[in-house]
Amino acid sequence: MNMNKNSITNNKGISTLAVHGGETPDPQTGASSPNIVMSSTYVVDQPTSFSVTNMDDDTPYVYTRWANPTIRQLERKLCLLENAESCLACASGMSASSGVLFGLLNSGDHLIISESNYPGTAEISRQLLPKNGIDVTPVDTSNPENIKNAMRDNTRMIWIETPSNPLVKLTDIHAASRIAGEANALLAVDSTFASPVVTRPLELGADIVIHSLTKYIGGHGDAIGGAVLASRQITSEIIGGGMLHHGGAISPFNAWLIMRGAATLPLRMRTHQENAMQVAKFLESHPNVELVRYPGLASHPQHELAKKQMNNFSGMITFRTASPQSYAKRMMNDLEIVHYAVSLGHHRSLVFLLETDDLISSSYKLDGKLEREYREIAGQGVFRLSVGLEDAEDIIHDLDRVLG
């Protein structure tokens, strides 16, 4: 689906694109805000194919699982924010990831993937892809040499997540794109921790960008969605691979909520970063905190890459304590400002313990060197802290009370 039909072009600043991208006043009513088109079906006045595989840019709206005016507006906005040619908005981040992996990989293909990334994606790659005859090699992609050494003649895709969930590792997108390009493989980047304000992977050589729109782009914790951004050729392959037939269509209402949230994304990301920097420095100086990972800190092992690749350090912090289960229980009972809850990128601060044994056994299936390296960083478990938009002093005071 071509997303270039829009009065706002990508030569504008990112704040302007966030507010106006994909949107135009309603031609009939003059409404300034975009409408929500909730209809599941549309009256057509010309012969139209009943197959989604025959859709093109001029196909009228027929059925919302195939295309919808409100969803189309969101897709156009995301294209402008990521400087992408085409976008597919999906029901969730997992729907977007599944669409890429199952739509572009076939039996006999080889996938290289970050050894620690979003657990849902990790479980697809470890548990489901091999059942479809796809070989999967997890590597520590923070070192490009590991990617290069894992390449095979049948490597079809390299999947990286930067910053990674939950260890906040970075991968050099430009270096990974060179390796992929030399092998005629695709580079897919899950940029959920970053958002388009922080990094635009396509401009650094990536072929595909994946977002969980539920997180920073939506920003308010009230709508689930996902997106794939790439060339029209690649998104057409994903559609042809059955993505729309799998039923992963986003609700128009969720698309509208996420589009509204995206308007303030640049403003929110500035505050997320400002708050996270203060909180990260507090945690780094706290006697009961053993390790802090935040790209904006000089202590982050890839701080120089962060300064080069990220326009904003985002709001995601990982930290480790001794006896993490005890601290987790205190957080559940005693936190007032920060919510002990999963997810991230929302206006409120969220923290959650990701226990190492659980992830190693259920999601990552690591052993040998990769398991040892993960445990060296994570210990018994790490707290993933998504720093929100509250006053930084209040977030710090809340954490200080439970950390002792």
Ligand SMILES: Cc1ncc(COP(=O)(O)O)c(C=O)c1O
The other form holds:
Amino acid sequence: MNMNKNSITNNKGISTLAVHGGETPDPQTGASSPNIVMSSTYVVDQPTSFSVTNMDDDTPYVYTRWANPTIRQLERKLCLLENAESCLACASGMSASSGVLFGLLNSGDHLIISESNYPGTAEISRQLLPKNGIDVTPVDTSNPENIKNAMRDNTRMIWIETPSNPLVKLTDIHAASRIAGEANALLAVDSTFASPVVTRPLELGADIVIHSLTKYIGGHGDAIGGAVLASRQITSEIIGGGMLHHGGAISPFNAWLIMRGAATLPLRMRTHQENAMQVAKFLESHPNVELVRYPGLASHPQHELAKKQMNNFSGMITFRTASPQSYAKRMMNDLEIVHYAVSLGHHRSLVFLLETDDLISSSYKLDGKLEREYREIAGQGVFRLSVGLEDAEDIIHDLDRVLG
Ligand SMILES: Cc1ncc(COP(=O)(O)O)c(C=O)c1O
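Same protein, different condition: the form predicted alone was shown, now please give the form predicted together with this ligand.
The complete assembly is shown below, putting the previous chain first.
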């Protein structure tokens, strides 16, 4: 949706945009908090096209899977936060990713994608895209030279996740965008681990940003949602490529919850970072921890890039121990504060073991050099820790008890 009708404009600070962006008091009642419009359909008073491809911003609401006033307010807020022209909010991060991949790639196209990333995205790209005649090359995008070397005449898209799942690797967005631009390819960035407070990929040259709103932007672990942000031309192409017909509409109630969560995103990201820095330092000094990856630590191999590309180091830490399965069992049984659970970016701290054999065989399908390099960092498996908003000393105490 074109966002020219915002209540406030993007010359405001990010905290102001997070609170007010996209929202307007209800014109009938003056209600300050956005209304939740749950209606699936709308009474129309003029002839209306029955095709989503003919919609524009002035098209009256017709059907909530196409557009809805509450969802539109969320889309406007996200546009302001990411400095994007257009946003499509949808049912989940995976709905956003598949909307982009299936909407923009056609048979005969080539996709370059990070060798390790969110497993759902890895599975779509490795298993489903080739069935549609799309060639996929996984490369370690943390080195832009690898992207350059993998480019082909038919490369239509480069997909990166930065910081990445689960190894917290970074990709230089500006460098990747230059490579994409020279080849007339699109750069898509899954920025879920970052959030717009940390990095705004479109300002660094990316063409498309993907978010799982389920994570930092929603922030409270109670609503699944996703979003694609790009130019209006690209989001129209994604709609034309079937995104709304695939049916992944976000519930207006979830859109409302995520909008409420997003209002405190800058505030939360400050505490996520502060806590994560303390926890990362604790883990780094712990004798039973073999490796810690956190972009804010000087020991992170891309700390310099992190300082350049991230306004805040976010709250995601990866660490490795010997015998990870036995530590995972202790965590399941003995953690008091940190939940042993998947997902991330919530106010609660979450930790989960991502076992290497499982990921390599089911999601990443890596072999040769890429597999060796993955195993060198991940060993038998890594713990992905999403540091929450509890008191840092309580999180540390909880982890210390289970790490022995
Ligand atoms: C980086 C990243 N992208 C996409 C997704 C998928 O999001 P969702 O679970 O909202 O579909 C996730 C989920 O963990 C993720 O971590």
